[in-house]
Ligand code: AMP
Amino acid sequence: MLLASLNPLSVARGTDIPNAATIDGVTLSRSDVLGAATAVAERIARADRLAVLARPTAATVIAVTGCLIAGVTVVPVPPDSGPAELAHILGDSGAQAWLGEAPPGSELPAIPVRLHARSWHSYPEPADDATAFILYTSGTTGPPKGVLLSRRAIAAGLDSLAQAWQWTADDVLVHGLPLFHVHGLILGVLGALRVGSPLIHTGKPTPQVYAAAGGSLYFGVPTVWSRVVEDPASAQALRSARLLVSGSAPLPVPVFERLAELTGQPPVERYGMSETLITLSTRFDGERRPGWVGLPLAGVQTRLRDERGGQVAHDGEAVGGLEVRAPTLFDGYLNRPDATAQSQTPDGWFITGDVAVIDRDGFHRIVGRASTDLIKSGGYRIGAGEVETALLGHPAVAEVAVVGIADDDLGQRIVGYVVARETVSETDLIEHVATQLSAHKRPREIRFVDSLPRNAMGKVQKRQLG
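Take the sequence just shown and give its structure alone, in the form predicted together with ligand AMP.
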């Protein structure tokens, strides 16, 4: 049974699970996680916010769980963050220390996480509205914004997914997603601990390791599923799974269909954002329609609006900006009251920035993003502005426009259009971005041009690129 509290371990207290989490070659029982995480909680009880270098390891699982037990806010940090990103995340979040490993050269102190320490102290459940996580996510311009997620929102989100997918302690969850985003961390680690289903984290999510894992429930971004269907033997090994779930980016219809053919079951698709958690999904026992992300989850309301805020019909054809109201919504962007205000309508709906269609049965199809400046590549959200700023920091770059170009494997791939003031190689520019930002924000390609297409106001016309 699922409890209303967030402490993910409070669900099945008393019943140990010998293989609660297997990650990076380490298998932890539920009591290992509880004992080690409570020992962490004892060390950090006076902290307010701690940064966790979120490698897919047992130490990360224990650090995060320890913070949830102690009521300390976690700031997950992508382990390959570049110096500019790292400085921004640490400065903006006000993290007081690293919990576990610190990156080389960091001035913040580090509090060790000991996998073999144990404590059985019992902590009171922190307040429901306490901030569990500050998740950094890209906007169209500027550095990433810190999304404040409460314990209440996360608990509501996980419980509604468990209901929609009939996810129980009898499942074995398999995924190989990063642990600094909603998908891999909140759904993929906290969800498993809360439901009590053993987790197998595969490391890099290749078709072969998914096939070998023998789970019942699999999570993947569309790039993972595209690669799975390119490897029919691995895909066929997933026939014994109960449910395959795709999310974080649009699943191409041909991949949906091929996956259904090879595995004997159509995947479940779900839609969400760092700011809203997962709001729409097809159901374990409901229709799974290729290209559509299903119905609102428990407590979620959705509507479509046109550019002037007028109603758009839910008739399966009219396209509008998707707005949501949900118990899973974030509590704003840290230190950004301007951006927080802009993300909501005056009557309190969250503006997703996605454009969608809703049919008469309430089924949703995501048509795309309203802005070309948010790119989804391999399921990662990347702001064009952040990559442009990094490129403009190179002395040879006079002007730049970064766009996402359709890509069969990644959904979109990052391409930088550059007007150079002196000769420079594509590799030098890509490497320059890599010194500033995480690996997945590097452009895959640089296209040198004499000028960028601009309108009469001088604004770059990105839709003419690509």
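Just the form predicted together with ligand AMP so far, so send over the form predicted on its own.
There are no partners or other molecules in what follows, just the one chain.
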């Protein structure tokens, strides 16, 4: 029952939350959210799918919640979408209108979202298997694919995270993440509404605004935490927080260690993707190991397979393709039965496309994408993340991305793209890695760059390198 908490029934009992959501300078109580969202629901009840230009605003929160109340599928659209991407998302999803703001030049009609409108009409809970969202993936291998997420999957995912993180209504969640992805929208908005914890969306997630927010639970991508540790005063202001959560990309080990030093607590890392929601996480009351994303959440099963489909040992060293089976799995790709079929094994496991290591205690370390982060060099299988961590351990290295580039002799040679904070030679960095890792894992080449290409969630776009 997704809306058993999102709807929130506590308002009807007189237990309102005066600061349920603060975003874009607007603070909404829980009754404000419910009343305005129900007014939206009355206007869209006969719709099937609506597009929401997912800017970090109160109108976005109301629009999404109104759709959930009415049982209308939400198509979140990145505000910075280019014309081709926008046309693809609208055409592929079949969105009938914009709910709230429409981008300039759009031919779809727009339904206004009025923050001060109120309705207390009661709607029946939609079916658990109804599609709540169509989230579009980044489309690194073609046009973005629409990921179908059911109400049941979202509820299962949020409840398992609340359990793992001991997330309760006593928390205050702070984040400044985009609202068109799982991290910022589903975890960062719906999670807070479902749990009943106040949300503060900071807009731009700078160290200073995070420090001033006074929350107990913080969400951030690695880029956010990297900037926080470069501002010790802001980092130390987070010592009163209960939990610092990092996700959407691997957190460099040096950032993990520095964050733990400055705040007094190691961050929680987790792993997931649009198709699976969050499946792995370290726990509030469990071990937090740098470079590792923890254990499967409630109801989640994982396994590793090699290229031939054989089992890979859970010994903390062997690398294999990560497959997942869980109640949080998506219902397929919209209009893409071929891609849906290719993403599943014959016995019903989802093929994540990531490669990972699992130790004997069930702890997981994500090596990266099989297509870009598993390097086959000189007959060895090498995880790019391991080499990146070694390079980041050098004081002159600010950022790094390691890729495999085709080589006639080795198959692939290891190349490191480095953003340096001070002058350092290529030889020094290669030798540094050789002192940390096996000789075959050292980079054969270092290329110095001013910056690394990243997407809106801070993930390095390795396909643009090499």
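Between two forms, the rigid core is the largest collection of C-alphas that superpose within 1.5 Å. Positions refer to the first chain, counted from 1. Bear in mind that the values here come from a model prediction, so they are computed numbers and not experimental data.
Fitting C-alpha atoms of each rigid part between the two forms shows the smaller part swung round by 141° relative to the larger. After superposition on the rigid core, the Cα atom of residue 406 is displaced by 17.1 Å between the two forms.
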